[in-house]
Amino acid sequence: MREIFVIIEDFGDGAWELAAAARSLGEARTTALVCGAAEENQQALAKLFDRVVVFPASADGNWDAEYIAACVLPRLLSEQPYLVLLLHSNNGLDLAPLLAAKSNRPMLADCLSLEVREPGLAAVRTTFGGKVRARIFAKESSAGYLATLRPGAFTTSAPVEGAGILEGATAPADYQPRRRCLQTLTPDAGAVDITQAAILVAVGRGIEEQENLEIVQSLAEALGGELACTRPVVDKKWLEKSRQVGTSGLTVKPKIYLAVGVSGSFQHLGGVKGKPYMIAINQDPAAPIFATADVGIIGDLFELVPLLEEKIRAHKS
């Protein structure tokens, strides 16, 4: 039976998605590796994985890729799992190349799906800014494989029956930290918390000018939702950071997500969780957003948005 190691970064959707990805590869024994975890988090992981190995947290309690590598690398080398999985996040990207190099494993990055294809491992990922989906293949490797998964690419996994084995582990005795966390910066909370909104209307660079935001804001009000945006809109200082959705912004779980002039890069869609009903308006028929949207409308947003708002208000009245 294959052995799959999963390195846990957080105890939210990420852990559930990694568990689902591991199970998608057929019958395998799954082991979660985590550095520092409260009792309730350990119990939650034990419902997702066959075994949970808990290492002590780093000295300052922060994510330290070098410390985590020092903890888990001996396990990788001694137990030789078929596959090691991590999230394709900032922390995951800090750790994954280090582990791949130290354990001599081929690395498949930013995967949307994984498939065992003897004598190797296949994956699907996007290229050219998300416009093309490419199938990549890692040849047979006696050391096994390592892959990072795009957040949100896999649906969350249901708990397994019973509970996995909880195993305590010690920190490497000879580890000397070379990193020191000086400060953790979090965005200021805005007047509106888009993470709690059931309906979001997100605007991207297709809006062209700051003055044009008014028509999208009016549509959001007609729907009874909130206005959100992509990173380029924040970079231009057209909207505040507290309205940014994405891997470098906020994670949202609306019931309805209307993307207006949004290309649909993986950085943006990585912040959209929970499989909302997604509608996309974009004049570029090759925009990656259409691969994700439930309804896609190709056209000029400056014509479609006012028309859509008019129909919505007429229906409400």
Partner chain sequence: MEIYVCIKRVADTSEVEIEVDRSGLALEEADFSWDINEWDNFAVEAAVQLKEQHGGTVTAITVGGEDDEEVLRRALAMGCDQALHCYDPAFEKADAWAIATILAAALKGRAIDLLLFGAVSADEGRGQVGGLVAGLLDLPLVSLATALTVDGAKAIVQHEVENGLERVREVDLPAVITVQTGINEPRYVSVRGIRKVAAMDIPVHGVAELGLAAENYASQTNRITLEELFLPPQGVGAQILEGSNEEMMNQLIQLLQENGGL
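What would you give as the form predicted in complex with its partner chain, now that the form predicted alone is on the page?
Lone chain follows.
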């Protein structure tokens, strides 16, 4: 039977999605590899996978790609599973290519779906900022394959409840870290807390200049909401980091999300939870945000935003 190994990053959605992805490939024996897991988390994993191999936690207790690689590589090389799965998350990016290179496995990155097609493995992924899809095929590989999964893409097939075997494992005795964790930094709380806002107006690179922010600021005020933004706006220091929504910013759960000049990258939308009513204003009909939004307005934000503000103010008075 096909052997699939997954590397566990978290015990919630991530573990579940890895299990769902493994099950999407037909019958397989699944093994979860994890560094550091409390008893209850081990039990939770045993319900999702046939076997759970538990290594000791890293020195600082956090995800440490170099340490995890040292733990799991000997297993990959000795047991030669058909496929190794990880999430295409920030932490996954720090580990997956390293493991691929060291276990000589072709890597399929950021997959939306996977399909076994002997002798090989096919996947669909996005390119060009989500505007294009690519079907790729990893050729026959005697070393097996490695794939990273787009977070949130594998949620459809519910994994069967099983009773996996737990197996304790040790870290390699000769492990010599070449990188050490000095500190974990939590984001600075800003003047506003966008995570609590019911209405958010999110502005993206389409705003073009810092001075232009005024029009979206003023729209947010008219709506009684807060201003949020995408990463490029923060990179340019036009707005503070505490307004950035996304996988490397904050997770928000508003009722209304109005995205203006935002393309809709998965890293940005990954921070929008709770299924808000989403409205997108973008001049590009092919912008990926229109696939997620409830309502789309194709047009120039510089014309639409002031007009909308005017109508809101008129409506409210």
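Numbering follows the first chain given and starts at 1. What we label the rigid core is the largest C-alpha set whose atoms superpose within 1.5 Å from one form to the other. All of these numbers come straight from a predicted model, not from anything done at the bench.
A.B. asks: Given a superposition on the rigid core, I'd like a yes or no on whether residue 26 shifts its C-alpha by 2 Å or more between these two forms.
C.D. replies: Shift at residue 26: below 2 Å after core fit.
A.B. asks: Hey, does residue 237 budge by 2 Å or more at the Cα between these two forms once the core is superposed?
C.D. replies: Yes, the C-alpha position differs by at least 2 Å between these two forms.
A.B. asks: Determine, after fitting the two forms on their core, whether residue 75 shows a C-alpha shift of 2 Å or more between these two forms.
C.D. replies: No, its C-alpha moves less than 2 Å.
A.B. asks: After superposition on the rigid core, what is the displacement of the C-alpha atom of residue 219 between these two forms, in Å?
C.D. replies: C-alpha shift for residue 219: 8.3 Å.
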